[in-house]
Structure formats: structure tokens, C-alpha cells
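To begin, one chain is listed below as C-alpha cells, in the form predicted alone.
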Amino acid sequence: MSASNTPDTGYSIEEGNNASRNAYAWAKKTFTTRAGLPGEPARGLDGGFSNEIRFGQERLGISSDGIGTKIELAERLDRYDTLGYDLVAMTADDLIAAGFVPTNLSNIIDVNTLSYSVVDELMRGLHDACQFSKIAITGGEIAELGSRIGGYPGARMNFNWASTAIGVLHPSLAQPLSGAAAQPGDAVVALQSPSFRSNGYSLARKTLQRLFGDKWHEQAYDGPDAAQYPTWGDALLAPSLIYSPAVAALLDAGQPLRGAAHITGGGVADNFQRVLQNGLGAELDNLFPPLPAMQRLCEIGGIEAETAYLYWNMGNGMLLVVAPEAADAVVQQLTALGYAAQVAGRLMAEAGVTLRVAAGELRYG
């Protein structure tokens, strides 16, 4: 399937793929500048969003990551004390994926013009996420940029916030989780996510836009769990889980992960591709259920399951690849942690990823 050639998505995976890997290819002609130094990076992590740095015997983890047109919502609900679990699952989870637990962060918000009250309410959101996540915000900034920054018309102060992270390599590893280690037979345990977190925003926008014009935060949303979230922008708001606490858990007690991916956009097939290695595949015949707000947009905006399941995480925030004999064993640790989990399937000897979901088989790769 070529995301360029799918209506309404704001946005191309495939272009932006590629950007990315010219970009990063820039960036990997500068490791040579800290080779054998303080700060040198790892190699052999392509395709992952974050990277091993090496400081003597200590591995740090880094990742750098944004909250993207999610801050369109809170600006249309005036809401904005749930932003910092999106801004900190944005790169806690990366780098846990990788085997990093995160550490520290650092933010900056850029602005039109500056509201004391918008930034209290955003960093007190960081400050519960952060607590929540084990991790110090040691750095940021504000700029004040005018009218470089836009957004909703009428909110009380239209920003772009993005942050950097940084954790340590757990000790349980010898490398970085990547994939590398894992083989055909073992199984793949998914961890349930409660939102769209903060990806795939432009095409959920665009397709309430045209459904119900401007005001579409607005109209009421008629899901199943509509007593919880009465419009479509409360349904939309909903803030991300973030996942390393429960994966740092799981290394602590010396589970034998294999391999992490972070769904985000992209969705369960091209992110969790990153982690199959040497060729192989994947079947997943047992995932959570697309949200009930990400089955409603399906309907009434005829979006199809093969995109929903490319540009969505439809209700699975997480892969994590384990050995078959440890699968339930993680499962419970994950629940008694308050996480929702479960087998989700299996990986396979041939490349390529299927999902067996209840829209029909859906391949990828």
C-alpha cells in the first residue's frame, strides 16, 4: 500500500519515511567526529528513534520527539494540563523500546505570545507525567516567536512543544533491544493503549473537518463510551499511557525481551517491521480491538481498515517480542502493573506482517 495515494491523511508515511532516512544519513556522517571520545554513538541501530551515546562504561540512551497537531485539541478545548503524558510517551517510550529507561528531559515550548496560565497548566501536566515516569526535567526553554507560530484562531496562545530525553541502557542488557536477537516461534505480547496518543492526528482532523465542519470538536461524539467523552474533541484529547515504567519493570525482573516497538505513526505494521530482523515476519491474529472513537471514524468517514491500521495504532501502544515460554508470565506481570495486556501473536520465518483482525487479514511488507 502506498501512503501517498491515501485520501485524507494530511500527510505521506512513505515521504516522510524517506526523509527521515536521508536525514539520518546526514546525521551518521557526523559519528566519526566523537570516535573514541566522550558521546561517541552506537551503530547498527538504523531505524529505531532513539541512539545509544557512550560516556566510558556508561550507555545513555537519547530521543527527540514532538506532540504534533494533538496541541490543535487542547487549543480548541482549552485543555492543556493532559499534553505533557503525550510529550513524555513520545520519548520515554522510544527509548524503552530501545532498552533505555529514561532518565531526564528537556523541553522547549515555542509560542506566539506568551500565556503565564497556558505554560502553568502545560508543565504541570509534565510534572505529573514525569513523576509518574521516574524522570527529572532538567532543561528547557520558551521562545517567543510571534507570528512564525500559528494555530487555532482565538485560543489563548498557539505553541509547538517538542523534547529531548535521555535514559541509561538497563543493566540486565549487553546491547540495545533491536530485534536482533529474536527468531522465528517467539511471541508477541501487545500492550493495550486507552488513546490515539499522539499520532494520526491529521487525518482524524481532516476527516471530522469535512463531516462536520468547523466546529467539529464540538458535535457530539455517539461512540459506546460517549459518557466518558460527550464530544469528538474530548474523545480525541484523551492522554497517552506511557509505557516505560511497565517495560523497565519487566527487565528488572529479568523477562527475556527480545525486541520493542513503540506504535506511533505508522501504526502496528510499518513501526513493528523496524524490530523484525533477519528476515523475519509476523503474525498477529490476537491484537486489542481498534478504540471505539477509531471504529466510529472508520464508519462514518469510510476510511478503510488497511489505512486505519497504517496511520492509527487501533488500540495497541506497544510490541514487545519474548520468548514463547515467558509470554504469559509477562502478560500477568504487565497486569498486575495496571497495564492491559496480551498475546498478540507470533513471528514467523517469512518477512512481511499480517494482521488478522475483525475487518479481515490485512498484509504489510
Given for the second form:
2 protein chains.
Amino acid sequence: MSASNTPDTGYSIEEGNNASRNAYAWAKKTFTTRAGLPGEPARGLDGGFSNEIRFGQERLGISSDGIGTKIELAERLDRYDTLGYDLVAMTADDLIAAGFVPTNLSNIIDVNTLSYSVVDELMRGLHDACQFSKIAITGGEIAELGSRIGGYPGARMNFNWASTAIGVLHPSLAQPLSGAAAQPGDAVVALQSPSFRSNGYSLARKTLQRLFGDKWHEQAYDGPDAAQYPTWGDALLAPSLIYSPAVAALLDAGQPLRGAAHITGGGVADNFQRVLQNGLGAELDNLFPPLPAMQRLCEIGGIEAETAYLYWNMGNGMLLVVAPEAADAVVQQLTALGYAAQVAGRLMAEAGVTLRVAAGELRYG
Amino acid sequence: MSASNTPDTGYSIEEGNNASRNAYAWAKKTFTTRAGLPGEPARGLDGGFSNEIRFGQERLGISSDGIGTKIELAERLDRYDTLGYDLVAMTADDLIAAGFVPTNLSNIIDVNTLSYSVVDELMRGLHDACQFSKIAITGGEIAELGSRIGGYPGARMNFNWASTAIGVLHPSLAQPLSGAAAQPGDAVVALQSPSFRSNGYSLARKTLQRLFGDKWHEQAYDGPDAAQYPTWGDALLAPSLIYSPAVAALLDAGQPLRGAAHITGGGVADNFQRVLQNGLGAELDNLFPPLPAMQRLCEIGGIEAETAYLYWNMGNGMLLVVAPEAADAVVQQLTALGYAAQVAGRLMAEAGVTLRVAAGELRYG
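Here we have the form predicted alone; I need the corresponding form predicted together with another copy of the chain.
Below is the whole assembly, all chains and molecules, this chain first.
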């Protein structure tokens, strides 16, 4: 996928990837500062989202991320107490996808001009999300940055919100989950996503702006789940489901987990390819169907399936690679925990990821 | 200090403190999620900047902060490779002031539109600062947020930059440094600051804007150190000195450190009062003189000393409380490490902080 092929999102994925790679190269040069000392980074995790660092016998992971432009939805709807779920999901689920059980989170709120009440609502939601996922909020900062922060005009407060989470390698794992132990024939279990999570909002917003104008968030939503979401704003603000408690429970139960992919920016195939090592590929012919709001946006916005699967999770927020004989038990346990899960496909000896979805067959790599 | 007394900085310190206290109250409610588990927060650190969390035998500290509006200076001067020192200083020196030796740092760059070259310069500076302070950069994120980010018009890139640092409690310490062990008669050792660090820029910028107009950064700087800083922009962009290696070296040498205050927003007295427990006070009659640029800004901007000492570090970036008989040795060791340090005063049995400076006597509390 080259920069010139990207739809009208305003961003170049390739430029971003290049800058991230370069930033990581600078970071890597600092690893030797901790050689043989507390905080020494583990080797061989190039390109991973959650870096392993060691303190004595303890093996910790660390992950940083924000919730991007989803915040504009909260500003448009003047409703701030669900964003905490999005904030926790981004880092906690990156950590658990690498085998680290999230334990602590530190958050930074950059605001233009402080609103005590908005910060209170944000923190209430963060508290709720951290109770849900058994994470202690052990650090935080609120910075008033004036005109350095922008957002939806007339909102009580404009802000950006990011966090850094720490986790501890699950005691059953000798190494972080990387997909290195995966084999052809392994089952892929999908966990359903009831929301956009925090990705793909630029494409969604620009499409709705084009169709409905400036007040697109007030437009009646007419997807099959319209009873739940009266407006397009409501449909897009739906909070992230946090998967880390469910995946941690699988590890606690000794399920043979061989890899996990948190589906964020880049969509199903791009994120799943990171767990495919040793030349393996995958065929995913039983993914969850697209989130109704995504499906409806494709229809009314004329967005091709190829594009939608590149920018949105399309209803699948986490993919797990498990030994084939354990797949049914894994699905059962996830279901018992209240998560929607199903066997979505299998690993193949040949490279490349094929998605067989209602819109047709999509091939990657 | 009440909100109505603040000079023209655009911000209310009291409103910010209230929101921070409320955010901390929400955070504290999540501590029990880790009771008896990895990542359990230590008790009794209310109001501390660096929270202690425990993993097995390991006792870690975590601290988050950004570099605020100092970034506008870099944008005005189109020079980005020194901000890394500011970023590291904010969190690393909060950690070491609590007795945690910083080991790892994760950073988040929020940008309007990505500039590969600016990110490269930022990361080069961060690399340099982390080499200086023996910190491994083990996490990072670059987020393109479009119009949610503002800054100096025409800059190659507008951005905000924050980080979360982790540290390990120095092995010589049974508890984090809090000032609880301090006694009347203890010596206060000041470490000189050669820059504003990352605080007080709103007051500085507004003053210069008023005096010199929009292009104030190009105005010739006429302080006594003008040979080093041709323009006011250069004088204000001067990077932070990172104290953590020096304070860690004191702990390594077994110096009887009983408290430490990192002088950031709020100035000398407000930050130093945090280490004064059990009703103690302090008399500081031999602080380093104000940074020349701060002194000059007071003169040309008509800023009273009371205000300046409330918003700026005034040349003193870290204050250490040490047993009186060790004060000279501590100063000697710091000097040998290349830091400017001197005995600045002493603890008193009576509450309140008195600063005896060239501008007169300033009393707090």
C-alpha cells in the first residue's frame, strides 16, 4: 500500500511508518545504557508494540498510545465518560497481545483551557475502565497548553489524551507472545468488536462530513442497530471493548495461546500479519461481519471493502492463534466471560493473508 | 496564592490544582485493583509526583509529564534537537527527587501533520539526553491529529510532546525520599539551573510579546550572558540540565540525602514546601542568583520578584536536604561531577519558607 493509494483521510500511512521506524532506530541506540542494569530491554523484539524490560526477576512490558481524533466525537456529543475505555483499550490490549497482563497506567491530558467538569468525567470513565480491567492508575498529568490544542468549536474543553501502561509477563509464558510458536493448522479465534475502537476516525468523519455537512453527528443513524444509537455521533462514540481481562483469563486457564493480534490502525490483515512468522500465512473465512455502522458507512459513502478493511477493524478487535485442538474450548471460555468469540480461520503453510468476507475475497502480502 | 492573584499567564494555578487533586482521587480508587498483585501501589504517597509500584521484590516509580509551551520556542527558531533534554528532565528529575533512579522512558509525540525531519531531530535530542542520563527509550508513539494540534504558524511541524518514565528505588533507600527523615538544622544544597527548564513560558512569552511584538524571539538579547544567546529566542530555548545522574551518584556514594525538590511550575518555595514535613520550615539565604534571562525579563517587563519566584526556578533547579555534616562533601561531589552546587540554607523548626534574595525577603506559608 503506497501513500498515493490512500483514500481521503488526510494522512499518509507510509510517511507515518517511516517516521516510526526512524524513531525506533534512535530509541534502540539507547538500549545499551541499561545493559546489565535494572530496566534492561529484552532483545529480539524489533517492531513489537510492547517492549519487554527487566527488573531483577520481573519481566515487564510497556506500551504508549492515545485515542486520536475519536475525541472529536465526545466533544460533538458533549459526553466524556466513555473515552476512558478507549484509552485503556489501546495500551492494555497491545500489552496482552504480547503476553503482558496490564497492571498500571499513567495518563496525560493536554487541554486548551481547563474544564474541571470535563476532566472529572474523563477520569470517572478511566476509573470505570480500570476497574473493569484491574489496572491501577498510578500516574497522571494535566497540561494546559492554550492554542497548542484544537478541536470541535464550542466544546467545553478541547483536549488530547494518551496513556502509558505497564504490564507483567504472564507467569505461564517463557517469552512474550510473538507468534514464533505458531504452526500451520493452528486455529484463529476472533473476538468481536462492538465499536471502531480508536482507529479509522479520519476516514469516517470525512465521509460523514461530505454526506451530511458540519452537523453530521446529529444526523439520524439508520443502521440495523439504530435502536441503540440514535445518531451517527452516538454510533461512532461507542466505547472500546477491553480484551485484556479475557485473554489473561485464557492464559490463567493454561490455554495454548501461540499469538495474538490487537486490530488497530491498518485493519485486520496488517495487524494480523505481525504475528505470522516463519513464512506462515492465514485464511480467515469466518470473521465476524462488519460492525453495522461500518457496513452502513460503506454503503452510503461508496467506500470499497478493500479500503474499509484497511482502515477499520470491521467488527473484529482481537485475533488469537491457538492450538487447533483447543479452539473450541477457547471460544467457550471467552463466551462464558461475556465476550463474543468464534473460530475465524486457520494458519497456512503458505505466506499471505486471505480474508473471505461477504464483500468477496481480499488477499494481502 | 489564589487564582485572582495570578499575573497575566492565561492560566489559573488554583483551578489546575483542583482538577489535579480530583483526578488523583479518581486514580486512588483504582489502587485496590492490584491489592496483593504485581503492580500494587505503595501507600502513603499522597500528593507525590512519582508513584511507587511494586513487582515482586522490585520497587518502581513512575512519572509522566510534558514540556508544555516551550515547544513554541523550538518552532520559532526551527531548532528541535535540544527539547529531548527538557522532556527527560521533567520526568527523570521528578523520579530522582523521590529516590527512584530513572531507567526507561516512553514518549508520545502528537503532531498536526508529520514532518519526518522534525521527528528525526526530536528523537536525536531525546537519544542524546537519554545517553546522558542512562535511560533506555523503550516505548513511543507518534500520533497525527491534524487540527487538534496548534502552534507557531509556518513551523515545519506543530506538536506536543510528553513522556512517562520509570525508575527503580535506589538500593540504599528503605523508602522513597519524602522529607520525612529531615530535621531542623539540616542543610539545603541547591543545584544551579542554566535554563527555564519547561516551566513559566506563558509568563515569559506574554511579557516578550507585549514588549517586542510578534517576532519577539528575534529581538537581540541583552542580558549579561548575551555572548551565549544572541536573541531572546535563544535565551529561552536553552535546554534543561538533567540532575538525575548527579543525585543518583550521591546516593551511590552513600550521602545522607533526606529529601529533594525538583523546582518546576510553582517556583522554589512551592516545590520545596512539599519536602517539608512535621511542621518544619526553611531559611534559604544563599540560593543561586536568578538566571540572567529571568533577571533581565523582570527588569524590562516590570515583573516583581514575588511573581518571578512563583513562576520561574530563578536559577535553582533542584534543592537537596542533607545532614548538615555532609553538606560540604555533597557540594564537592556535585562540583566534581560538573554541576554548580552550593549550600543554600537550612531547615528550621518553625514552619514557613523564607527566601533571602537580592530583591529582598520573600516569605511563604
